[in-house]
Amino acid sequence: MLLTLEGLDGSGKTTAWEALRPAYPDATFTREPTDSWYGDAVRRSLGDDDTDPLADLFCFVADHADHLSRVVRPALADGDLVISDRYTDSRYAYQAATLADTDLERPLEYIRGVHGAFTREPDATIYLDVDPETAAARAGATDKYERVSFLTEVQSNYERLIDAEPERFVRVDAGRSPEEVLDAVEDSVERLVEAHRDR
């Protein structure tokens, strides 16, 4: 199975993930961008506010494909429990975001054409739902990816995808305490998990 955890940056999903780690030891804990020479452009594009809208994208997929095939898929191969601290929505609800101001048509679409020949898709994912100037403050906007007016447009995108595959999502409110949300968290992975074990 492969579970993904979403949200703004700031919503908590790094503190979720490191908390499932206990109850699943012996699950595959992952995450975008990578610890790969491919994770590393990603994160020298992030601290750039200059870098082209599309490049970015490129390097985004292009760690996102190594991913896979380095770790995803050979651990649900094994039959192994994936979670990752995020995945592909985040690249669509972002990287949308970030082409919105181009030329190019249907952001979002294209976005999802271009991993669609590839990807393996989620079976789950939890998203931490938190208003973009909570997730802004928590963040400390330290790249361009931070800022209010950016993450409002992300969390659009979001919604879009929600509204899309709505059995495929659940919803998390991260605007509350740290314990709370890591419970919420923790019941519906568990949920989520025993589902898929009693396919």
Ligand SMILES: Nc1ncnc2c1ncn2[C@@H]1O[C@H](COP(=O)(O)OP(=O)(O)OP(=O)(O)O)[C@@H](O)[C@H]1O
Second form
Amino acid sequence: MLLTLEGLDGSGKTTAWEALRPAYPDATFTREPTDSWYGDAVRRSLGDDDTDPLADLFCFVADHADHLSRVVRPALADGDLVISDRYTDSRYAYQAATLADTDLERPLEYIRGVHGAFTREPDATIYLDVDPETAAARAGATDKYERVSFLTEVQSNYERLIDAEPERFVRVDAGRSPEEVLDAVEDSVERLVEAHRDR
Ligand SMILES: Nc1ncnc2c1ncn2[C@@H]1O[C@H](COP(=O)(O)OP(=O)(O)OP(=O)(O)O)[C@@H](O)[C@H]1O
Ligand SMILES: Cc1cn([C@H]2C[C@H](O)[C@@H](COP(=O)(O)O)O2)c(=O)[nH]c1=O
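Please show me the structure of the same protein in the form predicted together with this ligand, now that we have looked at it in the form predicted on its own.
Zooming out: every chain and molecule, the one shown earlier first.
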């Protein structure tokens, strides 16, 4: 089963992902951007305010292709539970926002189309829902994406994705205390894993 954690910067994905580890010692915990050299290229672009948004998209897509073949598909083939901190929806939400002012028509659909040919869709996605102001404050505005105006566009793209596939997403109110958010994430993961097992 492939389970992903998504949300704005600072929504608490990594905190939740780390907190899940003890309950699922046999699971494969992974993330995007990855720790490969493709992921390094992505992180380099995050630190540069003057990059080309289409070039950035394809850096993220290359990192995803490598992640799929090196980590995700082998783990799923072994029957593992795979829990990824960010995955395809991050591209659909963030790069659709960075490409909004280009000549590209309907960027979100374009990015989905690029992935459609090769990706593995998640079985379920936990969306940590927090407002852009809280997200930017928690994230500390350390890179070009961690700004309220940009995160507002990203949030609206996530909402479009949830509207299109409500059955895949579980929305968790991430504006609450860390303890309440972690309880909600742990309950959701337990329920999703059981439901997947009973299919
Ligand atoms: N529910 C919460 N309430 C208050 N602070 C929180 C909460 N969850 C996480 N934080 C804090 O917010 C910061 C960002 O958390 P975290 O790294 O888990 O978010 P993230 O979604 O993974 O962010 P990013 O996408 O930028 O990596 C951390 O300092 C973390 O301790
Ligand atoms: C996978 C992915 C990530 N991003 C952005 C989102 C964040 O601002 C950074 C790094 O992610 P992290 O969780 O803070 O480590 O990259 C993106 O724009 N598109 C993607 O596909």
